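Below, in structure tokens: the form predicted on its own, a single chain.
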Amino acid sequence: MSVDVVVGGFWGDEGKGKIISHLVNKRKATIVARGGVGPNAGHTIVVDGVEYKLRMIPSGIGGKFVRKLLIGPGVLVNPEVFLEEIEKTNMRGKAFLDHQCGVINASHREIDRCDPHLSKKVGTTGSGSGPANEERVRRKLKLAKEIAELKPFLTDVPGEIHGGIANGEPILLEGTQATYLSLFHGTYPYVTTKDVTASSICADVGIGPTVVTDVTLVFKAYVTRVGEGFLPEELTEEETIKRGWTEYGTVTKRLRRAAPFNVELAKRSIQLNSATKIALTKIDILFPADQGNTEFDKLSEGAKEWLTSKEKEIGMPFTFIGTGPADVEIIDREG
């Protein structure tokens, strides 16, 4: 049996659901769960040939051991992105949630686009997560066993999960957004609106530290962020540009401010996240030369140079390295 947890390191868009596609066949997980906040984060990946970004069913459609695709309690769900995403992978059968999971509406997608603070100040996606989130804490927020539609999809999460793990079964669980837009741990006040570190992805499908084996953290091979706040060494757009490290949000769809990898803010991520293990995305991206490369030995020496300075300065080794979009472009040296 094991239980891995994979987070993102800085503020999202590292390529978790890159990681959870290599990971789920190799560890031939039976069930892949997602906590974090909800719709307001998407995860895109490549499974045999056919791109896919997700906001709601986690990143383990193409596991071919998978049996449950599941969202925990803690997630907050848009029901037209879920039953959308049902159909778009063809899971129906696989994919449920939790009775206990919020639900928004289109009144907090609304006050999400409309409210000054939050559309303009702190920047967020306007997928309404934060004034549902709100709404729970008032405990007013409706749940997925008051929604009809949703009533097919229905299961009680933490005991699929206690059930697999007292099957030996592996399990991969999902985290969304990242350490930095954490709400206790981040860049407050531009954050979403709850933590969203490896602990709190676990209390997000109910169960606690004692029975996770591995927390994979994922880290990219440089750093952006969507939206306002602090970002150490940004690059202008144009610059930004010239290095072809251009990307816009799965979601929103704007275009992410970047700057080179931060040693600090990973080695400081690691401690928060009590990682094991380090998954690093997008090495392809500054050195074009090794896309598609699966072994760490055929890299070009400038990778190999720049892989191993950064291991000595954050402290712990990559263990992923991924090499390209695809699932299959990683170089996994975990043996």
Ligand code: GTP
Given for the second form:
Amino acid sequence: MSVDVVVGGFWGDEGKGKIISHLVNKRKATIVARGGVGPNAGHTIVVDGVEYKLRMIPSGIGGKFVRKLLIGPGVLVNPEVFLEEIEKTNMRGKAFLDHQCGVINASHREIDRCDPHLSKKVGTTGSGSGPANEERVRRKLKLAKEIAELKPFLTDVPGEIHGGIANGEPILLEGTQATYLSLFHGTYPYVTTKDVTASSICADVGIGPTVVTDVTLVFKAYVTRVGEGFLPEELTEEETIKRGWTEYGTVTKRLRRAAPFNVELAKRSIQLNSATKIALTKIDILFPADQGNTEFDKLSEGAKEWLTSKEKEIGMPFTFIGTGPADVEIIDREG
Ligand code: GTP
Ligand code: IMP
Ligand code: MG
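Output the form predicted together with guanosine-5'-triphosphate next; the form predicted on its own has already been displayed.
Every component of the complex follows; first up is the chain already shown.
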């Protein structure tokens, strides 16, 4: 039995989806459950050469042993996005959501996009997540169990997970957003609408901290941020392009702002999540010759030096190192 929680270490888009796609088969996970805010997230995964952009369904779709993909009651659901993804991924019969997931409607999206404080000052994703969470706090938000189209997909997510734990099955919990987007620990007010550190991901799906085996914190080899707010050592757009660090938001298509890897932020993030393992993605963007490499010893000298010096500074090893977008493009030093 193992319960692994995967969370983002900076401002999101570290490549959590890709790390999940690797771990799901390595752990032989039978259940993958998603926590976090809702469809404001976008995980891009590449499974068997096919790219999927997922906003609702957990990134474990390529898991060979997976019997259930679950969305916890703490997560908001956009029914249209969920139903579309069910068809796109062919996961009917495998993907379910909790009766108590909050439901986002068109008016939440409209407020998110038209309110200048949200759309301009904070720079939200416009997905309606914030206004829906606001309504949930007022205890007026509709829940998934009240929506006819969602009926075939409803389940008791905490019940499913605890059933799996009792059977000794390996379970993966997928976080979305990331540490510094947390409403409590992030760079307020430029944050999302709830806490998104490891403890909250557990709460979102209905488990307590004592059953967690590992918290894997995902960092990228550089830092990106979409929306407004503090980003230490932010590069100009020109410099970002020059370094090849240009990325566009999966949900919003906005150019992600970029900065070099930040040791101080990484160290604090390790504490806030009580991380037991670190995954570092996109080393191939800093060192293109290393794309697709699966062995640490075969990395270029430059990459090895960079990784070793950062490990020393943050005080933890990089157990997983991403060398490309595909689930197999990874160095796994866990043994
Ligand atoms: P959020 O929950 O929205 O924060 O998403 P995320 O952490 O899953 O990341 P997202 O998919 O938005 O962005 C990561 C991007 O990097 C995707 O396009 C991935 O395919 C890609 N990616 C992940 N790992 C690697 C890697 O090691 N190398 C390269 N080149 N690309 C990677
Ligand atoms: P909201 O969560 O849509 O309200 O947006 C609040 C802030 O969080 C904005 O800066 C968004 O760009 C950011 N954000 C929310 N979800 C994600 C994510 O999954 N990846 C990256 N940034 C996100
Ligand atoms: Mg993303």
